[in-house]
Amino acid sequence: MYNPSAANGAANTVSGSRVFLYEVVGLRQNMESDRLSYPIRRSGSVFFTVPYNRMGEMVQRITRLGGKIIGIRPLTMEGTGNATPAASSPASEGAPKSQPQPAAKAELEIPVNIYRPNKPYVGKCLSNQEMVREGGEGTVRHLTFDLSGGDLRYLEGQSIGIIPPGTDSKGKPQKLRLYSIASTRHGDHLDDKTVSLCVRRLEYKHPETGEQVFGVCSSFLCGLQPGDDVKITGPVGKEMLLPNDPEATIIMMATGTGIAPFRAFLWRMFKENNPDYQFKGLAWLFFGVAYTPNVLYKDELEELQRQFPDNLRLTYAISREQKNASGGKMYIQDRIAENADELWQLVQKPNTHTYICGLKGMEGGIDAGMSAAASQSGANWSEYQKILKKQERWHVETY
């Protein structure tokens, strides 16, 4: 963790007994700023075994020596299994000379491209519900499709392709469009026979003619009736998968229909009774929309928060109704800035995963808020974010 004060006095706690393996590159020896009694490699990776209560001190030392942390891996003090030797360093004095490797995770089968565009699965629409309430903007539909006639299976965080009927302007068959899945792997009916989407009808004015234009595939989906056929491909995607860790901290940042994968996450965490996954960690959803009636799944989300107040937090950013600290519109990046100090502490936990889904424009504001918080601890957010991505703990799907 980059916060030195957080480590003070931690040696006698459970956290203080934890050990982490740092992988560092680019170290140099600087006799003026850090007098050491032996040489340090100038290139390649160096590994340091660091007790929890000395992590802040170690990060400061690495920074002084011009190094970059490219990996942080939790180790355990117990056990005599396969050990990986750690490079000797001042920060590892008193620590075991070798540490057991983390236990291998059970391989999870990730289904990909069970159905392809040249041979899609043809399912049927079971339901099509409007999600935008009176006074809201646009139309968003929650659609559920029957999968009982095929072998399409998926995981939370994946997407499926939809091939709309008809041909394009060149007379060729319409190409598929990808949509994030909004249901858990068991489906909304909990029978492993359905998949659901959250689809906003694309609607805009042509920049030259001023004509109102509607998206081909989104209009097709929003206009479906129960019983209508739908050509489905996939599933695809490994970037947004939910870790199978019931103690994890899951931070989710969404705009509009970017809520889809997070609905799947939250339904799996709190609505399903899965014997192999009983979530006991923290889930924090930041959700940005234009108006309150556009808060998709609002009643269900808030009911879950009432039922699980210690495990689920909801933070809305309603741009046309709320004001940020400067008096401007409240966007999701403003909420991130407001909570950046706490988020910075959370992302340093080794089992925290952060997910961003929705409009690409929010990424810059999120980075700005996190950068300001990280800099207060003497850390470089851009570099730390690279570590998170390398550890597969920073997940982004924007458009």
Ligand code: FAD
Contents of the next structure:
Amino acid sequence: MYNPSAANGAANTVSGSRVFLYEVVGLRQNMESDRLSYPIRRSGSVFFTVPYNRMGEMVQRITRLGGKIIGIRPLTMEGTGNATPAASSPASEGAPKSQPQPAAKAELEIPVNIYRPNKPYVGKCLSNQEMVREGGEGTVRHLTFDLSGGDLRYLEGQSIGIIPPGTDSKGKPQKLRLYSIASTRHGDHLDDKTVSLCVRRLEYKHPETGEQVFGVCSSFLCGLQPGDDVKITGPVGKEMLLPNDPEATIIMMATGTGIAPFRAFLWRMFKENNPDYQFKGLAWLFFGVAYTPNVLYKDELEELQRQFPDNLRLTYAISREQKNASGGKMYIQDRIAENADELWQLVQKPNTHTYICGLKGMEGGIDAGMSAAASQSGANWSEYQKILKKQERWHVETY
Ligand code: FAD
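Would you mind giving the form predicted together with the ligand, to go alongside the form predicted on its own above?
Following is the full complex, with the preceding chain placed first.
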């Protein structure tokens, strides 16, 4: 289904654009001074505007001269005369000296809404596996659906909608619920024909009656049997996409099922041998859960860490078992605070992306930790974060 090569710059669909901005590092001087290419210097990188019909030739020249392309993005024709990619924003006034640089990532063809609620794709459940081990709390299932009968394709970090059967309290058909995709674009079977989710069954006591209530869609999903039909919409979402740069630093902060998109990231980085994406950067996962048996995908995560000790770091916050520095429960924000100085150094690198996914409200503690570290360097975290967001290097999806 999804063709990675078609997703690269040459196939971009930006209207009217056949000119691209290349960000290059490590060039020897003679190309930097090449008058045909109009380089623009910024923090060690050199930028070239390249017409579509010279892309191949340019790649060869850059490689010959020892350069490395770390980003390609399309420019509109109007943009070519003014190609400086620095984001000059009001937020940058009075911002820290070490301002983040823009993430020059290749534009992908991002699939969205291939299937809409009025005509969903009807897939089949292939497997439904419990992820919480004995002694943990709640129910979380890893589900895989067959996509072979349609055209649903997606990228890591996107979500799909699920329409549960039946009607709501007003007698109307149930509305879709969104779920982060937990598999890579190639699917768990690596045949481009499946999509996987990580779903927690919503379960709570009714605040007035005290009655146990189960969520409609999450209960439907958690109860699926192999062979059952499921109505799927989407994909949706551009907030949580992974940059193409294989040297990037990817910081991931997850609580509970917030691990779903990061499972997709880590599988793409470390489990699949993708010719178009050989990850050599640093991935650092902070994962907050209540109990050790609630660490979803624990064995696989730790196996990856054993195999790639230089490229993958795992930091758990296990709130009901571990204690923070002041003797309280260990939440993800406590781990962020413990590592805030290093995280602050990392987020200042131009190719660092930070992702937050999971429980609503988890950002508050993360900001507090980052704020303390930034202020030690005389920086204002909320101003700095605005720039990171503008540069699409600070990604949040909480629910
Ligand atoms: P519903 O039957 O719709 O019930 C939800 C309602 O119950 C709430 O609106 C609220 O009114 C009420 N409620 C909930 N908790 C309480 C409480 N403690 N006390 C009182 N009332 C309460 N979920 C996952 O499991 N995995 C994912 O990967 C995932 N990804 C998501 C990605 C995005 C972008 C978004 C927006 C959401 C994601 N969700 C995910 C959440 C998911 O969409 C559903 O919201 C969730 O499964 C609950 O749906 P439901 O139909 O089971 O619950």
